[in-house]
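In the block that follows, a single chain appears as structure tokens, in the form predicted on its own.
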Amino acid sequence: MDLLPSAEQQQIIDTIKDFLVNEASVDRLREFSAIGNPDFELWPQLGELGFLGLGLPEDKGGVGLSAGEEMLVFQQFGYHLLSPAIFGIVLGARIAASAGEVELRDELLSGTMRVGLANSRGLAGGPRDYHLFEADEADVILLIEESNAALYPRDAFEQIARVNATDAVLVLERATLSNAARPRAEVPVKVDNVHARALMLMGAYAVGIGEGARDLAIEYAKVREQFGKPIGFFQAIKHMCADMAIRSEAALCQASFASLVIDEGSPDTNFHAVASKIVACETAIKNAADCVQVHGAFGFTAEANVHHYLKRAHVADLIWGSLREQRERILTFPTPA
């Protein structure tokens, strides 16, 4: 099996990473005590490309392209830290196509609408408690369950509340799901499995996190110079790097396959999309934490842009199951054909 990107998917690829270069740079989170982003901006641009329903059949008003571009589409997202708020969007107008909601669906493709993200607090919280990210302004809220997958609107939610982030250019708040809340759009996971294709996708932004990470340690270790050498000199900084990219190469292939199998339909399906959010997630934190490393004392500051990479490394992490819960949770599948 080819695991490497064809002619037509490198061309999505360049144009997506051109796109991102030029308007979505990561020092733009770099405005020192900054909550918010202007990221949802970009969301109508992307919606004109077409990269908003990429996945989506065209008879369903997306583009008809497969999961794999997909999957590359937010390897890119990750790779310049977009705003989690793109999988609200993305996955909400999944939802709406296969909910009949034609036009919530078209709302959602164009970029006109803010979606924040639902997630569960496990032990945290109750059952139906959750934590919002970048949900202070949404029309509507995703809320993706194994089960079942569905757009609330924010008034469904009840004692919000908003709480720091790790991630401070992340809004967060906690708040309860109404007993009477309805959704505006809900599809069950027999109709459309929005859970794998998730965690596939959180995989493939996990992946880009710690390609980034990667990409920002090297070229740090090209130019700073110790002892009159630049760093990357040394054998311990040239070993954690070649570990950090083969870290991200394995990540990458994970996320390739859990594409390729969600497109196949195949009963493996969510065995591959929670591997393949397991392998990146780690590879981010990972890498994330050795490109600190690398930096030495500088990375441990605000100046430097690590820690934006290190802190949604582990937001990537606890969206839809943290490492320890898909650990538990892939122990219970059956073993792949």
Given for the second form:
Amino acid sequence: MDLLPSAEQQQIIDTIKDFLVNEASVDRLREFSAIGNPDFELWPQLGELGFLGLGLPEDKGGVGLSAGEEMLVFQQFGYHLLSPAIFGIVLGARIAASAGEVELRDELLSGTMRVGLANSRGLAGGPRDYHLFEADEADVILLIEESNAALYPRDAFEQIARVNATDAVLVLERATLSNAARPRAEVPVKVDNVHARALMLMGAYAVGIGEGARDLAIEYAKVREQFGKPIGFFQAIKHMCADMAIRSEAALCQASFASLVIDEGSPDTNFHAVASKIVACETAIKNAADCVQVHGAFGFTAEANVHHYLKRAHVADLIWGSLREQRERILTFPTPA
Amino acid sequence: MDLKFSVEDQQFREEARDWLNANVFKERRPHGGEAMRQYDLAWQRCQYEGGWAGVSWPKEYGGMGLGLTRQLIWYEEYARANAPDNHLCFVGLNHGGPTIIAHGSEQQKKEHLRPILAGDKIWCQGFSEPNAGSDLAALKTRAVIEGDELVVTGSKIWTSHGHLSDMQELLVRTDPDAPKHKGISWVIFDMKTPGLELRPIEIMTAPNHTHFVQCFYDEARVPLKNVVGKVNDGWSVAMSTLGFERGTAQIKDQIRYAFLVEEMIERARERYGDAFVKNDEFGARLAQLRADMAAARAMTYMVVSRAQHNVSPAMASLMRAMVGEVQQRVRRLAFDIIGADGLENPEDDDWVYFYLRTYSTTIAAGTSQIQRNIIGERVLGLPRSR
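Instead of the form predicted on its own shown above, give the structure for the form predicted in complex with the partner chain, please.
After this comes the whole thing, all chains and molecules, with the earlier chain placed first.
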């Protein structure tokens, strides 16, 4: 038993960190805040580096590593607020692979396809009403439900209407899944529990968001001075930072645990994936909110990067079922081992 | 990252489980008094005779000398078997004993270690004072060296089970002129020493529940050879004991609390039906606790993992701060679930008692505020507040 990354895993973390620091600093969102984000330009490079097929077996075109490595990489994706379209590519490739759609799979793994996410509007819409994320130029759109996971062509959706996104660096549309919609690839939960993997990876992504907000707040608390001292000297601020660190630790540990449980194919897979999403989304939202407060009036502006973490934390929470829905669900599982 | 335990470790788990299932005391642990003392000593003796005492103690001192993974397994099985908490033996097993092992003389080891392990002697702590709590190094209890004796005068407070204890780990000021961390000594104190008086302190759980005592020392004489480590070096000796306290023994609490949440879900279902668990505010709280308990266990695994790689010991305070607060939320919810029954506090029901008990989890052994100072300064690198 060892929850720390191995030397090989640490190498993967260092590689993706390096890449994202250079290619996807969070400052990029400031520049693009009015017109979406440029992240799709990164997909071919990520494909070349192998990050898109990390958890797929080699005979299915992937790198042959485990859910653990995927978790560690999605944590970094969240830390850099990478477009959630990345879920569409990585999970889409898994669906295509499981469905035996080799051509589609390889195209996805190369990073040359645009993939959007469809997410149920829940009680805010009808049973076939979705939000589409990053789907305006999408070749395929990922739709994951408890029972199965699928990739749809964009024209499977009707009444598509662009709306202003709260997280303004994302392209958001409303749409209705047509009755005649046919997926390009589909895999039932019995064959591959993509739903649990998606929740676990969204948990990892939210861990990253929470850590990003934590680090931004701590950095600011060390340099911003009032009353002649860095504000991090004062316990009111110091203890807020400590709270962020405590939450982030809980979220990271549970995400690590959940990823390993998925690899074991344990009957507790769903329980730990849901627990991970709950703890991590709660962490991401609270850390982002505390990060605003630590920054004072500056935290309330569009000039600071803080608001991007808060808004993305809410996106992570609402995709594939919010805290409210996940809490309802976790009570339906038997006692885990 | 890896969740698997080796074949040998799994074998060890089965042995531990078998022994615990066959030997765990079935009678309920008394909440206080001599009966509780006898119960705790008997259970410790039972573990000793069975060869399962002192999991973290080195073999040469009679312990099991287990590595961290096996300690984790032991405590997981201990909790699963619903083995009793022998709180009275805690200080001896987790503070006093390990401190003597690390810093004691051969004579001190010979005299004091076996009685702790074998369930013969109860140890208590004499650290906090009326004016030295979070600021422990401000302690004033004075010890003057006279020949081959220390003459102790002053007062200690919040000494858990002091009235039921045989020995005390006592921090005294041996050099009042040195800077506050430099003039302290760590002393083995016999609770039968003339000059010691105890004042019991009732705790909030129910009338007549004595948990703490205040100790008054009036020229109590202690042999100088009872100083552990060097005279005036007691602060660093004490810090190493506090380190042990943050060790593996609390693993069993995490597991216990996870079970408790499951029990609460069942109790809530039985009492109020499935709709209560599903829709009510309680449902949301139960669900969040289920997720948080899973995370608390994962944090425990992480603490063990970090310790095995000898990295970032200060990060264990992240787990401590989280776990103390989650335990409070679990017990508060348990209290809320029983509704108006919570207004009654019968002797034979634990739910109210343990709810009130958890108010100590964010105070004892370093308040959550002190924990947050440690996290802010030692983990996050923020400037020191003091």
